[in-house]
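Listed next as C-alpha cells is one chain, alone, in the form predicted on its own.
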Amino acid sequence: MKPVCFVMGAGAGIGGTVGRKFAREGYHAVLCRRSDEAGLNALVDIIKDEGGDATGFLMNAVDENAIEDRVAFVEKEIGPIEVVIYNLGAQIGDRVLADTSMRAFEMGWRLATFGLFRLAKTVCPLMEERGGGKILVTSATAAVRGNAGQHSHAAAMGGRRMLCQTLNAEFAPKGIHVAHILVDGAVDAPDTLGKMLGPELFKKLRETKGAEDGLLQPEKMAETYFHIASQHRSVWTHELDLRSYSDVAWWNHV
C-alpha cells in the first residue's frame, strides 16, 4: 500500500502539479477540488499515464463534515495519509471595506483558516498515532502584509500563518512537520491567475513576463514542496517564501 499525498485545492496550478510530483515519487495522490470534474479527471488520467496512482474527488471544503468524511474515507479505502497539501485559496477579490460583506469576509476565513483547523483536527491524531506526517500549507503575501481592499484575504491568511505556527508548537515534537509556504508573486496558473485576468491578458502575461521566468512556475514550485516533505527532522523548514527573481520581495514594497 502506497503512502498518500492528500491535496486540497488540486487545480491546474500549484495543487495539481504538486500532487503529480508526489505521484511520480511513489505516493498515491488524492486530489480534491471544488469544481471542474473534467479537469480533475484529466489530471488523474495524466498521472496514471505516467505510471503513478491517483484518485480525484469533487469536494466543497466549507460544507459540513466534507473534510472529515473525506479523510476518513481515504484512510480506510486508499491508504494512510502521510503528506497533506493544503492549497485552498481564499481570495474574494479587491474590495473596499464598505463593499466587503460580512458573509464574504467570513468566507475567506472559512477557506483559509477554519478549513485548515478542521483538517488538522482530523489528520493530526492519525499522524501522531503513526509517529509522523507532513502538512504543507500554501499561503500568500497577504499573510504578512495587509493591503487596502484585502480585508478578508489578509485577515484569513494571517490567521492561516499563525495557525501553522501553533500547530508546529504542539505537533513538531510528535513528529508532524508543518510548513507555511508563502507564495510572494504571480503564479503561472490558469485556474487562479488565468481566471482573474481573463484569457487574453493571461496569454499576454505568459508571453512577456512569463517568458522571462517572471511568473512562478508550478513545476518548479512542486520540487520545493517535495524537498520540504523529504527533510530530515534536524533541519525542518517551518516557513519559507517563493518568488520570481525579478519580483520585489514583500518586505521591500512601499
Second form
Number of protein chains: 4
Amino acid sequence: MKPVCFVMGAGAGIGGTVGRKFAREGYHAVLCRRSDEAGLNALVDIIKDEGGDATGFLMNAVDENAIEDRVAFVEKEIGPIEVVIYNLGAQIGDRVLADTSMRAFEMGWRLATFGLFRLAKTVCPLMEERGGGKILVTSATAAVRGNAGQHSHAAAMGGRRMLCQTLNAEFAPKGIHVAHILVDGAVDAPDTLGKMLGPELFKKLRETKGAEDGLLQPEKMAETYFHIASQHRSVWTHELDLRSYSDVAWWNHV
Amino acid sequence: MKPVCFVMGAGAGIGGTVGRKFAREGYHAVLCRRSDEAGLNALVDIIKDEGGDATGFLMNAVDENAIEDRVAFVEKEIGPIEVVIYNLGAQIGDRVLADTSMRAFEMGWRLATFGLFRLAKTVCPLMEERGGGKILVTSATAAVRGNAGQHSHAAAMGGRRMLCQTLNAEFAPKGIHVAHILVDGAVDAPDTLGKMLGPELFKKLRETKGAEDGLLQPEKMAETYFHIASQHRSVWTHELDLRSYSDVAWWNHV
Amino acid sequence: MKPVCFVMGAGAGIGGTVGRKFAREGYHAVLCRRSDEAGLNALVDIIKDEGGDATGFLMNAVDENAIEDRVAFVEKEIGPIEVVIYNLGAQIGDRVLADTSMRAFEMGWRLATFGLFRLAKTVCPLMEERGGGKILVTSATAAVRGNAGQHSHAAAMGGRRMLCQTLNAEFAPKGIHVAHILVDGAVDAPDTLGKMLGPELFKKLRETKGAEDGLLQPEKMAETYFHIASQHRSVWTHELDLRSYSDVAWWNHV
Amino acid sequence: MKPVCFVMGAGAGIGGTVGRKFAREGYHAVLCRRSDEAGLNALVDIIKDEGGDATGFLMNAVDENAIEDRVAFVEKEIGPIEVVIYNLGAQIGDRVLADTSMRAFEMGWRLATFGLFRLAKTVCPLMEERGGGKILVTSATAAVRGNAGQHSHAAAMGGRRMLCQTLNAEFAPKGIHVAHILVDGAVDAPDTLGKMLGPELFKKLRETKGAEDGLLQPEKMAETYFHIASQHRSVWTHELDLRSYSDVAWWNHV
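Having seen the form predicted on its own, could you now give me the structure of the form predicted together with a further copy of the same chain?
Following is the full complex, with the preceding chain placed first.
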C-alpha cells in the first residue's frame, strides 16, 4: 500500500501539480477540491496514464466534518497519509474595508486558518502514532505583511503562518515536518490567476511575463515541495520563499 | 461635548487604566467589558472622583451586533469616538493541539481578530468623515511568533497584526492612526494575569518580580498609549514593543 | 550639574532638534557633528537663548579615539552622560554594486555600525556604574530590508540593528535602555535630505509634500524621542517605527 | 571544462561537504580555507577518489586582494565560477561587551560582511556577462536577532543578510540567484563546533544529541544547498531556514 499525499486545494495550479509530482515519486495522490469535477477527473486520469495512483474527491472544506471525514475515509480505504499539501487559498482580490463583508472575512479565515487547524487536529495524531509525517502549507505574501485591500486575506494568512509555527513547535520533535512555503508572486495557474484575470488577460500575461519565466511555474514549484518533504530530519526547513527571478521581492518597492 | 475614548476590554489592567488616563486628559472614557459589573462601576466612580467623565457598559463582544450597536449608541448619546483602545485578549494558556477545541480556536479568532474587523468596519467610516481618529491595539508576543501550546492565541493575534497593517495601509492616508502595541511580558493586571495564576501565586509574583518592576505596570503603559495617540501626523508609529527592562525579549533565549 | 544628552550627528535635522528638545527638558545638550561649525554654533546659541545649556563640538567620528576622547572629556568637564542620541547616518543614495567602492562600503560600516559599538563600549560602563542610561539610535528602513542600490547603507544599518539587540540583551537588565527608532520616510532636514536634493528640489518638496505633513518633522520626532527616554523601566520600548500618515509603509508597494 | 563551484570556508563541516556534493554533481570544486593544509588536501583527495574534480587553496580572505586574485586565477586556469558557496563564519562565542575588542568586532565584519561584498563585486560582473550564476550564503540565527554576548557576530551577520537582499534586488533580474540559508542550530562539524567544544565534549555531544539527529548533518544540508542551486528561475528561494527536528526554533523559548 502506497503512502498517501493528501492535497487540499488540488486545482490546475500548485495543488494538482504538486500532487502529480508526488504520484510520480511513489505516493497515492488524493486530490480534493471544491468544484470542477471534470477537471479533477482529468487530472486523475493524467496521473494514472503516467503509471501513478490517484483518487479525486470533491470537498467543500468549510462544511462541517468534511475534512475530518475525508481523512478518516482515506486512511481506512486508501492508505496512511504521509504528506499533506494544504493549498487552500483565500485571495479575493483587493477590496476596501467597506466592500469587505463580514461573511467574506469569516470565509477567508475558515479556508485559510481554521481549515488547517481542523486538518492538523485530525491528521497529527495519526502521523504522531506512525512516528512522523509532513504538512506542507502553501502561503502568500499576505502572511507576512498586510497591504491595502487585503483585510480578509492578510488576516487569514497571518493567522495561518502563526499556526504553522505553533504546530511546528509542538510536532517537529514528534517527527512531523511542518513547512510554510511563501509564494511571493503570480503563479501560472489557470484555476486561480486565470479566473481572476479572465481568459484574455491571462493569455496575454502568459505570452509576455510568463514567456520570460516571470510567472511561477507550478511544475517547478513542485520540485521544491518534494525536496522539502524529502529533507532529512536533522535539516528541516520551516519557512522559505519562492518567487520568479524577475519579480521584485515583497519587501522592496519598484 | 468631550471626544470619546472607547475601550474594549476595560478590565482592571491595561484597558481600564488606559481609559482612566484618557479621561484625565479630557476624554470621556467609555469602558466596555464582558463581566464584573461591580469592578466596572468602581472604575467609573474612580474616574468621576478624579473629575473625569466615564460610562461603563457590559458587553460580550462576540454577540451579534454588540459592537456595532454600542458604537452607534455612544456616538449618538455620548460623543464622537476619537480614540479606540482595542484591548480584547485571547490568551487561554498553553494547550497542546489535542486539548485545543475547535470552539476555543474559533473563540480566539472572534475576540482577537474578527472583533477588531467589526469594530473597524463600524468606526472607520465615522472617523474618516470627521477627518481622523486613532485605533490603538494591544497585542502580544504571539502576534509575531507561534510557540508550543499557543495554537489559538497565536493564530488569532497573528491575524490581528496583519489586519492592523491592512487597516493602516487603507486608513492612515485618511487620518486614522492605527497602532499595534506589542506587550512582550507579564502585566501587573489582576483581571488577566491574576486570574490565570490565582490569588496566592499572583500576590507572590507581585512581591518578587513585580517589586523590581519586572511586571509591566498598566499606569506606565498608559503613558505610552497616550503618547502614541498624541503623535503629530507627520510622525506616526505603527508598531512598537513594550517590556520590562529585566525581561528577556521574545527573540532571545535565556 | 545637569545630566548630559550626548548627540552624535547633531545637524539641522533630527540630531540637533532632538538635542534642543532635551535641553528644554533640563539636559545639557552636547552636540557633535563632523562639519559646519557655523551651523553648530548657531544651534548652541538658539538653545542658550531659550535658557538651556549646550556645548558644540566638531568631531569626525571615524577618527581614532574621537568618540572615546570626547566622551571622557564631557564626563569630566560637563557632566554625566545620561542620554545618547546616536544619529550618524550612512545613506549615500542608490548606487549599483559596480559604483559602490570598497571605501564607501567600509565608511558606511564605520559610521553606522562600528561607531555605535565604540560609543557603547565607552559609555555603557559609565552608565552601568551609575545604575542606568538611555541610548536612542536613529535608524532607517535599510535596517530591516535591503533594496537595490543600498549595498553599503543596508549592510551598515542591518548590522546596527542587530547590535542594538545585543546591547539591549546585555544592558537592559543593568538599567540601560537601548531603543532602535526606525525612520521610514523622508525627513524635513536641510542638512541631509536638503543636501541630497539640492536647494531647488528641497524647497519644492517642502512646499508640496511637506506642506501636507508628508515629510517627518524633526521637532515632532523629538517628542517621541523624549517620550522613549522617559519610559518607566517596567515598560521600555526597544523598537518602533515613525512615518508620515501619508507615506506608504516599507512593507507595502504602492 | 566543468563549471566551478567556488567554496569560501571549505572546512570539514558545511563548506567542504557542500563542495564535495557539487563535485559529485559535475562541478569542479574549488575549496578555499584559511588553514589546515593537510585537511584541505585530504578533502581534495576524497573528491578525486570519487571521480570528481577539486582544487584546494589556502586563503586568508581578509588579506588585501586575496579574494579578488583567487577568483581571477580560478576563472583563468580552472573554469567559470557558476556557483559560490560563501561559508565564512564569524562566531567567536559569547562575549560581554567589555570583552569584545574593537579588533574582534572589526574582524567579524571583515569575514562575514565585507568579504561577501568583495566577493560579489568580483564575481557578479563575470556571472552577469555569462547570463547567470548562484551565490549561496550560509547564515546563522544571529543574522535575524541579536542575543547577549553576540555583539560582533550579530552585527556582522545582520549586515550580511541585508547585503544578500541588496544583491538579490540588483542581480536576480540579471540571472544571479542569491540565497540566504539560515542555519539555526549546532552543526555536526569538527572544524567549527568541534574546535569550540574541544574533542571530549564534541564526542559526547555527537554520541547523545548527534545520535538522535539533533545536530545538523552537513551531508544532508548539502542536499538542500544543491536543490537551491538547481531551482528553475521562475521559482527561486531567497531565504530559508534549516534546523534539526528536535531543536527549538530561534523564535521560541524552551
